[in-house]
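So this first bit is one chain, no partners, the form predicted alone, shown in structure tokens.
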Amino acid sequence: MKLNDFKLERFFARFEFTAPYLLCTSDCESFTIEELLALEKNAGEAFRKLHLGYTETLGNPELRCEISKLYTNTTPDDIIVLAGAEEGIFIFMNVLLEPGDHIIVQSPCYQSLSEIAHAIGCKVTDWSMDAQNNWELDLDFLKKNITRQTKAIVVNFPNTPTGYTMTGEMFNKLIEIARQHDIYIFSDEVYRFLEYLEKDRLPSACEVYDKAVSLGVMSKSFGLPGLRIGWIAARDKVLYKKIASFKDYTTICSSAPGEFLATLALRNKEYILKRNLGIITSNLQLLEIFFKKYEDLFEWVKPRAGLLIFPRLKFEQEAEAFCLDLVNKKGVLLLPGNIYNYDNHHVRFGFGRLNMPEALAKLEEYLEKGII
């Protein structure tokens, strides 16, 4: 398998650790180890005594139990712990797909959700969201593009980079389409639990469809990317066993400290999610003011969940040139849409960090100087 460069990761490799103002990050404000250990009495002592041997391939049983509590109709035996979300994507695609197979992928998307299938030799159909209709998806397009070779539909709600999430009614129709054709759904749910209103939270795909695989991670909603702990939830036991077996050729097992801290965090998930949603909703209010002030420069869709938006530039300068000039002159990093193989007129904003107001103020300084 030969993979093309991961454009987003290569872009971040250039700027993520040098630009002082990251206005496009995809994760919530993180925690220190000290802050996590303070969540429970005696956690610090237990962490210091942690044995640093190999961990179980499927994941620590206690961690798998805590992960399973995020779902209904799902047990610890349906969970496999992985090294972040990326490993889950990579293994699922390699286990399920063969050259000549077909998948349909919601677009724009995180590159590996389509790139790995391309590298395997599959046909990939982009299921594009409609930027002129609040990023809505067309279910008729989906139905028309399913063939006998279609193995999976790949979706991501809340979506990166747009922030879009389906209504419950549409989601049910999506599940029924997959069921009628007996094809898998791979559901990237790394921003689940960041819905601003609980009524907008979709069921996890694995809860409602036995051929669905749900992907989760500690990095996004929980703000703990440094743990490198992700997971898949899958009730299809044949597929589950294949994923577990393939993992022997990737990471084998996870980090013991990462599993310990992830378990601790999930036991305290209500506190962590409440704190993260507080940061997000406060920052979103500032973004509403910003986009109202600069409505002649940006067109945006306010999301109902998550911490990402994908506004369109209304001026002639291309997005990549705009982002590079901005980071060079003001140290503010935005992500251009061409990184997603989408277009060069959208940019990704991320608003899950505490210093977003400061970054936004620097962007305003840039705009007020008449750069555009």
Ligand SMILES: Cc1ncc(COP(=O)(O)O)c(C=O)c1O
The other form holds:
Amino acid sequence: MKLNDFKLERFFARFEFTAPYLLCTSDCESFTIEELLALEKNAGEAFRKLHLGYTETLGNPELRCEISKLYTNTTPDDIIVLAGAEEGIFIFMNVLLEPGDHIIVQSPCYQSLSEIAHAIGCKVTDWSMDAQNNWELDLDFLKKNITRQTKAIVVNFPNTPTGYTMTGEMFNKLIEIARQHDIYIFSDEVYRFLEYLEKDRLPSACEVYDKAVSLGVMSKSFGLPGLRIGWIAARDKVLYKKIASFKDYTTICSSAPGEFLATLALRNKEYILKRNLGIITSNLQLLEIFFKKYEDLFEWVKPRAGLLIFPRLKFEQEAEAFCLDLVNKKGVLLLPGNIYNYDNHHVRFGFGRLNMPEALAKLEEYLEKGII
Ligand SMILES: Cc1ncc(COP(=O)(O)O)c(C=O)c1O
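Shown: the form predicted alone; wanted: the form predicted together with the ligand:
Okay, now the whole complex, with that chain kicking things off.
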């Protein structure tokens, strides 16, 4: 299999650990091990005594139990723990798809959601969100593009990079379309639980459709990407077994310290999510003021969930040139839309970090210089 460069990761590799103001990151503010261990009495001692042998291939049973509680109708037997969400995408695509198959992928998207299928030799149809209409998706387009070769519909709500989330009504229709055609839904739910109002939280796809695979991770909503713990929730037993067998060729099992800390974090998820949502909603208020002030330069869609937005630049300079000049002059990193194979006139903002107000102030300094 020949994979093209992962444009987003290559772009981040240049700046992520050198630019002081990351204004486009896709995760929430993280925690230290010390902070996590302080969440429970005796956790520190238990962590120090942790055995560092191989762990169970499907994932630590206690962790799978905590993960299964995130869904209404899954059991630990429906959960496989993986090395981040990325391993879940890689394995799902590899076990499901053959050359010549067809998948439909919400677009723009996190590149691996379409790239791996391309590399396998599949036909990939982009199901584009409409920038002119608040990033809405068109279900008629979806219906018209399903063929006998279509194996899966790939979606991501809340979405990266746009922040878009469907309504519950549309989501039900989407599930019905997949059911009628008996095709899989691969639902990337790495930003789930970051809805500003609980009523906007969609059901997890695996809760409502037995041929749905839900992808979760500790990296985004929980702010713990360094754990490298993700998972797949799937009630389809045939697919589940294939995913478990494939894992023998990728990571075999997860890291024991990662599993320990993920279990601890999930037992304390209310605290962690409340803290993270607090940071996000307070940053969002600042962004509202910012986009009002600079409405001649940016057009944005205020999201109902998550920590990402994908505003359009209303000036002539291309997004990549703008981002490079900004990071070189002010150390503020934004992500240009062309790395999503999208146009070069949108940029991704991420607002899950505690230092977002400072990063935004630096961006303002840059804009006030009248460079654009
Ligand atoms: C939508 C989406 N899915 C999956 C991933 C991969 O997550 P992880 O780094 O935890 O493997 C990302 C990371 O940015 C993402 O944005």
